[in-house]
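One chain comes next, on its own, written as structure tokens: the form predicted on its own.
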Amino acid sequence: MDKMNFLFVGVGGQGVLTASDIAAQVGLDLGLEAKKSEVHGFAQRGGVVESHVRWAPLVGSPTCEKGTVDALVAFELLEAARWVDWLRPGGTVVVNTQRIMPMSVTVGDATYPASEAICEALERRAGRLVRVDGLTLAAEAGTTRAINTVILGALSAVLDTPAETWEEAIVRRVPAKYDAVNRTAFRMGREAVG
């Protein structure tokens, strides 16, 4: 694999941001250039994060152009359907299946589209969708917040590129405290793609 597009994107507190940053760390151990740029202005109130990644032998942008995502890697269904667009036709789309209520839905000015919808129009655009019920492998890991660890763990199963070059990407980022429980979910994350 020597070209990616990535768009990591779900809502505050989700740990969206770090898994971009190991991302990009995971591109510049497999040798080649990695640049990303994020947007995470209300994230600490729940809302909307996103976070380009881009690796290759020369990376301009750090962003990536409409249309040209390989791999849009969504913490939360809806977001998901929100960044579709941004897949490039037969792309990949790995989702958590996670429910996060934004706040038009929460004062009844809008209604949740049910799942099956929104995995049917993400179907209509990917190549592979890929769901994980991260939060429930989350916990079984040990703790919810590394529902990032998990949805990180189903990427690198769909990607050709050495599962070990994550998880060490991985070890190095968090605390060393939450080194065995990161372990976990991140194999459990692979393991949910079968």
Given for the second form:
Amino acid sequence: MDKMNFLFVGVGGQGVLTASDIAAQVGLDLGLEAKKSEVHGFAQRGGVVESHVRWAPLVGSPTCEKGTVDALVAFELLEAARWVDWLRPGGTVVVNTQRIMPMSVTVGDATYPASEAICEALERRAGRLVRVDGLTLAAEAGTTRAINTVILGALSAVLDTPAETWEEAIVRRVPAKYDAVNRTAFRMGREAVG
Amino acid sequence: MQQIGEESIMKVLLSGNEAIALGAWEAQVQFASAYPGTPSTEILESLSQYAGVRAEWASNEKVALDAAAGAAFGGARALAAMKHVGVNVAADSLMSLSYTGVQGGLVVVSADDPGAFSSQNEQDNRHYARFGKFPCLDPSDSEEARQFTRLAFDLSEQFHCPVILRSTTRLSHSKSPVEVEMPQEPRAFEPLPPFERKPDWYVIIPATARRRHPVVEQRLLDVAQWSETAPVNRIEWGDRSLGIITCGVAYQYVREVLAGYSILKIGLTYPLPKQLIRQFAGQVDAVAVVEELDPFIEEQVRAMGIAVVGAEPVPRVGELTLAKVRQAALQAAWPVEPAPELVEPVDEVALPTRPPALCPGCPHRAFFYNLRRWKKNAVFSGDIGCYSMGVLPPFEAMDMLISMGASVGMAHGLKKAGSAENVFAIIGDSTFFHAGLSPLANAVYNQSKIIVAVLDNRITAMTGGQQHPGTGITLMGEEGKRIEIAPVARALGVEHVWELDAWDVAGINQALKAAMAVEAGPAVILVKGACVFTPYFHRRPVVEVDLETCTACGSCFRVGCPAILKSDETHPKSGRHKASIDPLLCTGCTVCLQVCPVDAIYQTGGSE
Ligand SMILES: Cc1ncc(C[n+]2csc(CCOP(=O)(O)OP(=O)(O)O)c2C)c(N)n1
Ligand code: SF4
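Can you now output the form predicted together with its partner chain? The one shown was the form predicted on its own.
Following is the full complex, with the preceding chain placed first.
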């Protein structure tokens, strides 16, 4: 593998930016150039978070072009549907099936589509759709805050890259006392991919 | 981290902002000051981590620049960082500094926001360099951000003038590899030598200004001469049927979309290296300019009599992207790869939008819940901060907002011009210290009957939680002196000041009523409650809805809390959904509990 475009999306507070930081570092550790770029304007207030990661021998733009994303990594179901048109035809979607209600739904102006309807729409567009129940797995691993590690585990399993490179990059990034939890969460995410 | 070449150089992924901080530190910066503003904020946050630098938050951008100027007059290397609109606030001093010149290097970082991701406009601050007649450097990735920052200090000292280092959101908030020397040698803070007086430079009375102006003009010519051979401007020869002049992040898009063509990459975007541009233009069949926002370089190139292909094919609005550059190239018939095949957007189901909302527990909520009840006979002059979300549903209680601190002046003018309505100004604590003090003095002085609501959440929340004079804690984490807002308002001559608990729904409403009844002069309502992201915020037991009692009246939905959801249970008569509360999101602030007319919401015992 010498070239990858990732798009990480989710909701503020889910750990999207940390996950994309780690993915960029993995690219560098694999001996490639890596860049990442994020938009997090209102992230703290429950807005959408978007982060691009690119690996290549030489990377120009820090953002991907619509239609060239090899892997869409969505931390939330609705956001997967919103961003799936960035995927290249045949690209992979890794989606955490968690549903986080936006204000437009809670105040009653809109409805959140059924999970199955969203997954079917994703299935129709993605070359491969990987669903992960990040919340449950992270809780099993020891803390719901490790959702992003679970998702990285799943992502690493769909890519042709050594698991250790990911695991080491994760462990270097998180505080030492969460070392064990994150290693468990990573492996659970990896194993969740059939 | 990856080791390259010599043992001591490490390749590290840094954001543009972190790289600017690193470059400044490597350049031995002694003093740095800033007022937070996206996308510039992390520059000072990062710089404050290095030893040997005094880094601080200023109360506004002009103060930050003035402080940096003083340090530079004293011979220190100094940096002031701000978002693009912050330069407007600092511009008065910036223009004069061009004339006074400096002793120590003075670098002004302007972080522009093409795309207006978090700003009120998309102004292109390269114009400031031309306006003020000093150099502007425009890096295009983190490594260049580091190198150009170092260069900016050198240039400032070589030519005795301020230098603008221009970043953009895309540069500031992207990470790319930077070469870092390891280990970083710790540096001690060095006191300054005795002040070297130079009133014929630094005291810009008219006589000095007239004498300095020719110096400024000559300096521009000198810098332009320097830039002709400076490595920051470079030609990458390729296919000569098209030559593209570009700068900043746009260079990255050009490098990818128009790979193979000749490129003149401009690092110093003002003043331009005209001979180099002519030489480049003379050796390619056609010249194109690709730059973000205004045709800043393009107009100057055209003015040199050089034909530029395509009638402005590159969009002037919004951030550039690979797709936009590709489209512009295709439109102008420059041979490039066609746009990639696209996957259809999801249209089988409607996708609800995800607008930002005040956080669960936010101290601004009860105020806006009350304010909107008085909307019929009131006008709301707003300001910038998290509370700007008061314009959104369910509150829709903001009628104007233009710039930091403007709420108070606008309210005053509207009232003075004869408005018969109750005129409110709504301003946050950080914004109050930034630009709210002088308009409040003005309202007292000219006696307008306005109501100024200061929302004191003890932080600069909008930009991610920075300290300010009202918190008393410095950027370096030291306990400084905290300035209380109520005594300040009284000292400025405000006779009616109410201080309220931010989560006391009825109390706030009473204060609003009392303030509207004030006969003369401005009144101040100080709403005090810490942002949920501060250590001062107290989480309380979560609340729950008793579905038996809930009548599905919808009152609690109107507090706009993300923790209040629609339950599956509906009211048998109206068919409307009853409320439920997400225990993971609820902070126990009790605002919904207070507005429920049938007491269906109650506080649970546990789960602190
Ligand atoms: C001149 C200028 N400087 C900085 C900013 C960035 N900015 C937007 S709101 C804000 C401060 C908000 O703090 P505060 O008034 O305390 O309100 P809060 O967000 O805490 O509710 C800042 C620094 C800006 N928009 N304009
Ligand atoms: S960050 Fe703080 S001030 Fe801003 S919406 Fe959230 S709680 Fe309110």
